[in-house]
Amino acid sequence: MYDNGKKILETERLVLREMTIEDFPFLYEIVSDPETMQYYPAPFSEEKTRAWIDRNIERYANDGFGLWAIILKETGEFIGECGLTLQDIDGELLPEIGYHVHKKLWRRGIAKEAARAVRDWAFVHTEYDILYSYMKYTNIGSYSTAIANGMKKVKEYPDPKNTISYAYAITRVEWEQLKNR
């Protein structure tokens, strides 16, 4: 599983590379769970799971960035999705870390790690000076990793899809003042 796609950064626990169509049977094993899936509108059918991944190779060609598979080291399993991409924020198009991470893996900080290893990996390698993420008003989980990689919560808006969203940032010089201490 490990040699699938073009790494893009190594953290202690993981690696990230881009996803290819081979990954399909593990991503969908996560993104079909009515749990994992519980904060988006429905769990991920086969075809959506296909155009996910088929999407994140158009934002690696066109963006130089997407969603990336979480690989973890000790065994090469595919075990989530954790990556930049641009979202609609409340209207706006914007830079987001988001993640996805297999629920037997949850509680154990891959999505923290992941997320964190984007944040840099972001600052480092693109001109952004403000990274989001954004999520239900009910994802706990989610929210609870922003800020633990150093975000804030910016915005709290009506969202159709979650009914109200809430979006985490944080800026380069935050970033940087959390570099530096």
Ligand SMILES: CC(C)(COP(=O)(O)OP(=O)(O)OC[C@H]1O[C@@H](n2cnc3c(N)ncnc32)[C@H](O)[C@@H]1OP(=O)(O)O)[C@@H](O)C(=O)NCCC(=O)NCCS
The other form holds:
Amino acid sequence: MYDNGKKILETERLVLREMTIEDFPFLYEIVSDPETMQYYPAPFSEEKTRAWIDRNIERYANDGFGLWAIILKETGEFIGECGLTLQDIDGELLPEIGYHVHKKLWRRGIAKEAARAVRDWAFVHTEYDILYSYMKYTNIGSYSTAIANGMKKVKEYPDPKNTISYAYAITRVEWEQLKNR
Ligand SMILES: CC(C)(COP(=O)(O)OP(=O)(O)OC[C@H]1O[C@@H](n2cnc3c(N)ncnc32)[C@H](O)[C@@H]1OP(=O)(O)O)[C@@H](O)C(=O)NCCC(=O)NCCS
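Can you switch from the form predicted on its own and show the form predicted in complex with this ligand instead?
Starting with the chain above, the whole complex follows.
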């Protein structure tokens, strides 16, 4: 599992690496689950999951980043995805940190550990001076993870797919201050 795709970064418990189509069954188990996908219009079909992986492989080539596989070092298992993508946030294409974690591992700090590492990677490896996370206004797990990642709410806006979306963000300056604290 470790060696499927190019390794991007490592934290205490996790490896983040590029996804490959061989990850399909593991990602599908996560994104086809109705509870996990309760804040999305619908759980993902097999077809949508394969297209999702293909889209991220394209992003690695075109942008140099995308959603990466989260591998739990202890077991070598694929337990989710986290990474940076360009997303339409209230009409602007902005760098966004996103995350999905297998529900059997929720509330153990996995998303926080992965998202912080992605944030640090992005400020080191890209020129962006602000990073976002956005979510449906009811997605408490998602916005709590954004807050744990040092972000603050910067926007609340009507969004057809989410009714209302919240956008959270951290600037490069705020990130520098966090590091020096
Ligand atoms: C959102 C998600 C990735 C969080 O993953 P996780 O590994 O359980 O999160 P963590 O354990 O790292 O928690 C991060 C912070 O959020 C808080 N949190 C996580 N889930 C929460 C919930 N359901 N309710 C309240 N707080 C929550 C944690 O307490 C922690 O805050 P703290 O550092 O102040 O203690 C996970 O719930 C998930 O996969 N959800 C479904 C997919 C999804 O909606 N993704 C976001 C799309 S916008």
